[in-house]
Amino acid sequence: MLGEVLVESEKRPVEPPAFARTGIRVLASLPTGQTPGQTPEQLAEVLAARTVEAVPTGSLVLQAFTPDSPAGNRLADEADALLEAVRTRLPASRLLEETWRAREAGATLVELCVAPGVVTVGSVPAKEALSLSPGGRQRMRRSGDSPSRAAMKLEEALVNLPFEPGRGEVCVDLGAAPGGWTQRLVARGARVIAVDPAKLMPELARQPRVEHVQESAFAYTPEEPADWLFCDMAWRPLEVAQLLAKWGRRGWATHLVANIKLPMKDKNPILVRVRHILTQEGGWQGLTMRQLYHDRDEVTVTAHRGI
């Protein structure tokens, strides 16, 4: 353990831990407040030197975060100050300011973790990063017309995908009511088939690019394959996994974004079974499974077929 909510491992796991917000290769862990005569400037010099030594070429995205704990959150100002001090000691020509371009630019994400008693610097290629946000905290803003906070979960999931639903693409939203996810998909120009026995918010029901099918998601059969399948149903996880596997097995959708609700206890065994159902029984490929910042007792699953 590096500290509260921070875990260090000698080996990289085969599958990224579902409950990890971020993952970096540790370049150095330095004690703070314990080295006689060490100034913040000297600490910044050491961290900058370790960064350049470990990542000698290419673009860098430099970020700082604190552990998501009460003690860690109190160090936010210290983390910001250290970030600026290290930034001024790195070649300006290598710093990529547009974080959203990091993956396409082949940049390396360098993160400073300021925790009680220790500062850790680590790196990860942006293309392999679990998140491009500092510490994996992708805070999304809830729009004033959103019917629920569920929309923020979808926005965060799409931010971490290499692409998202485009204009004219067909999206099926299982368990759509009251319409948080459908609303955000329509805003992107997609055509949405919203499946739910309950009613949608009135403005969505009148939207010409929304078709509301008032029946159970488990009974629904699409008339044509969809580009995207979305699902955020408060239902038993293994039954939802079986439903999503059916869509994959029958080729009813190309891309998948779904939230799987989890029990209060024994979450990991359920996740193992869900992964098996989706990949081995459903044929979904490239599966990711993560608890995002806006998730609660759930994980967000993404996958695709035949691309």
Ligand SMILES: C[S@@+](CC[C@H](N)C(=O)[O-])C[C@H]1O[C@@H](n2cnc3c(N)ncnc32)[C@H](O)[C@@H]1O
The other form holds:
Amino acid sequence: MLGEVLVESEKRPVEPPAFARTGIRVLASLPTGQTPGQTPEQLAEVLAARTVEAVPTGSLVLQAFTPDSPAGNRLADEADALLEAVRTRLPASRLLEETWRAREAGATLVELCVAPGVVTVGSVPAKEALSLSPGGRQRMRRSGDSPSRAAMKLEEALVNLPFEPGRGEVCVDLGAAPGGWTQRLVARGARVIAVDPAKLMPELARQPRVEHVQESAFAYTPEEPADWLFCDMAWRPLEVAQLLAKWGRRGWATHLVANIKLPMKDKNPILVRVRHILTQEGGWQGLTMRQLYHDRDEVTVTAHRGI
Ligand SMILES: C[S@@+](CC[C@H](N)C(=O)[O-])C[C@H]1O[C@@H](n2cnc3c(N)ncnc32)[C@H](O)[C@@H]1O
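Switch from the form predicted alone to the form predicted together with the ligand and give that structure.
And the full complex, kicking off with our chain again.
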């Protein structure tokens, strides 16, 4: 353990842990406030030197975060100050400011984790990073016209995908009501078949690009294959996984984004079974399974078939 809510392992896990916000290769872990006479500037000097030593070439995106705990949150100002101090000690020509370009630019994400009593600097190629936000805390602006917090979960899931639903694509949204996800998809120009026995918000029900199928997703059969299958159904995880596996087996959709509800205490055994059902029984590939920043007792799964 590097500290509260920080976990260290010898080897990189084969699958990224579903409940990890972020993951970095530790370059250095230094105690703070214990070395007599050590100034913040000296600490920044060491952190910058270790970074350049470990990542000698290519562009860098430098970020700082604190553990998501009350003690961690109190260190936010300290983290900001250290970030600035390290930034000024790195070659300006190597710093990439537009974080959103980090993946396509082949940049390395360098994260400073400022925890009580210890600062850790670590790196990860942006292409392999679980999230491009500091510490995986992806803050989404709540858009004024969005009907539910759920919309932010969808946006967060889409930020991390190499493809996104676009103009003219057909999306099926299982468990769509009141319509946060459907609304975001329509705003991207997609056509949405919203499946939910519950009502959609009235402005969506009037939208020509939305078809509301007011029945259970377990009874619904699509008339034609969809580009995207979305699912945010509040239902038992294994039964939802079986339903998504059926969509995979029958080739009813190419891309999958699903939020799996996990109200039980012991979540991991269920996740193992969900993964097995989706990949082995459903043939879904490239599966990612993560608790996003906006997720509560739930994880978001993304996958695709035959692309
Ligand atoms: C968390 S809400 C979905 C929120 C939605 N994604 C949004 O952005 O507004 C869960 C939905 O699952 C629906 N649901 C539960 N069982 C269902 C089933 N068998 N078929 C379709 N929808 C179902 C509920 O009616 C509820 O509207």
